[in-house]
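Here you get one chain, nothing else, as structure tokens; it is the form predicted alone.
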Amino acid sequence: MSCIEVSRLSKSYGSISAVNKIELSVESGQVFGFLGPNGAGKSTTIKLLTTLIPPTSGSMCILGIDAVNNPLQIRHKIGVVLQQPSYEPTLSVEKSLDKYGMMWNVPKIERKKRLEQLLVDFDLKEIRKKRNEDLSIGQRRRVQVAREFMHDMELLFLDEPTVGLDPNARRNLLDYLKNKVKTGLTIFYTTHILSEAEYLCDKIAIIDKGKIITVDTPDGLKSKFGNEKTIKIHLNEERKEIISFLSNIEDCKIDFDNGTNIIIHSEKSEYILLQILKILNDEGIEIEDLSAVPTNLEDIFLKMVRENASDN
């Protein structure tokens, strides 16, 4: 079933097109993950999705609900984080979740229960008596995050929630939402963090210039983008007449880090390898260390931002 489902959605401001025709079906269940470079249309996207601006053009259908025509009807089933800090200076940590469970209508006896078990999820207890103004940056976002799951959704938008947080708390919120996609939820998620996207997502739609380049599963990109490898050779002695023995080498792209260091990127990478090798041997040069390293999604993500940006 789907969750949303977006069909030719536009927003411009005057001449600049922020987001332009985009197509989107997000299913239940899922984590989605929306990235692309700054400036590319993403919080724009989330503000669409949201009701936070009317699109220019376009429509969206959020949980079954016209969302252009309806749009206070979808902010009552879900929830959202937006890149930018928000939080009340003045009030204490565990003040804050209550005051946005009040908010949302939850009873007394059951916001106290989530709020205990949220001071635990988010290691929060240990300053639940601090005001926000107060805490560190890290800190604030976790308390504004937190304080998002004091009330039922079914649809949770994340902007780049885990600035600020340190390797812990970023991986804790992770698992966190993991868990909470098991129950039912949904989230679109955005990130600049690849290895984040790549760990948490169910499927990735790439955003560049406003328009959607490409939408898949992570393993799927991997498949359609990754076949390019990078092959790492250490040399035991410098040895600079190497660059003049493989310049010749067709269909890959050969870089020297200094007269000891080779790398090579190719989508041939075992073929590749076994001509540098073999050119090594008979010229006599020794190798120290030699590693293989398939294409991660940060290198796919990067790829397909400069083709875009070439193809325009």
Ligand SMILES: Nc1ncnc2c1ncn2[C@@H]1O[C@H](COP(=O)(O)OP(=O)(O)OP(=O)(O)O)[C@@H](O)[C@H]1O
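Residue numbers count along the first chain shown, from 1. Just so it is clear, the model here is predicted, and its values are computed rather than measured. The term rigid core refers to the maximal set of C-alpha atoms that superpose within 1.5 Å between the two forms. Compared with the form predicted together with the ligand:
- Here residue 44 does not count as shifted, since its C-alpha moves by less than 2 Å between the two forms after the core is aligned.
- After superposition on the rigid core, the Cα atom of residue 267 is displaced by less than 2 Å between the two forms.
- Residue displacement note: residue 27 has its CA displaced by under 2 Å between the two forms (rigid core superposed).
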Given for the second form:
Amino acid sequence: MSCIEVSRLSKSYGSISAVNKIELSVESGQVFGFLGPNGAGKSTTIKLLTTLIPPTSGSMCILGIDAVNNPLQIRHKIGVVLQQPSYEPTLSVEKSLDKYGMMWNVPKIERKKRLEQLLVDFDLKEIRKKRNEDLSIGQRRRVQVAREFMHDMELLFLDEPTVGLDPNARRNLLDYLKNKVKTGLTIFYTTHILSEAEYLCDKIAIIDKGKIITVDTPDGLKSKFGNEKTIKIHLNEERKEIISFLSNIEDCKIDFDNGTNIIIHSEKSEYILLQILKILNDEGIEIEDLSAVPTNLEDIFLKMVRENASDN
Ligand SMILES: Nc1ncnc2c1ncn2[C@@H]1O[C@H](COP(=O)(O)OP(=O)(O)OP(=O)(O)O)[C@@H](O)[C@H]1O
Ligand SMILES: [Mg+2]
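Starting from the form predicted alone shown above, please give the structure in the form predicted together with the ligand.
Then the entire complex follows, led off by the chain already shown.
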């Protein structure tokens, strides 16, 4: 079943097209990753889908409801954690969770139960009495995400929830979300960290300059670029002259960062590698380190965003 259907959705601020005629289809019970560089339009899309701002044009159907014309009907069925920190400075962690539950009309006994569980799940037990203003940035973010789970919802929007979290807290949150999805929750998740999207998401849309460049599964994205490998060569010493030798090789893209590191992207990596090794050998250039790895999603992302920039 479809949970979010969006057609030609746009939001402009004066001459800026923050979101430009995007099409989206998100299935229930999935994590949909929304990826893009700074200023791509991720947060604007979340504010549109959660009805916090009205679109300039286009249509959106959220949980079967026409969200453009019935914004208030949507809001009590969804959860949202925005990118900006939001907290009451003098409230303690446990009070802020409880107060949030009250806002959502969660009965007292149920609130208590959920609160205790969330303190455990988000590793907040030790700081439960601390005031929000005294928390570290990562702790505060954890409280902000945790409190959203005080209430029931069918659909949750998370705008870069892991910013400021350490690797352990980050992984805990991703695993927590994965478990929630197993119980039927649908999640719309923005990030610019590809490895996170790969770990968590069923589908990934890449957005840049307000436009969606591609939508696919993590595996689909990789298989589109599946044959491409990244070859990295580290030389013992700087030998800038090899740039001119190597630039004659066809079917590959070569980057030199400082004359000692050579990075080559190619779909014919074995063949290219043999040619390079021959040139280096003929020139008496020694290699300190060499690796050839499949191009990862991070590279695909950078490549797509760069190509998009050169198209415009
Ligand atoms: N209220 C506003 N008024 C004017 N311009 C805005 C407003 N909100 C967003 N923009 C512009 O719209 C574009 C998209 O911004 P948005 O916040 O959606 O990007 P983002 O993908 O969330 O970026 P980040 O990764 O930095 O959070 C940017 O160029 C931004 O400056
Ligand atoms: Mg943002």
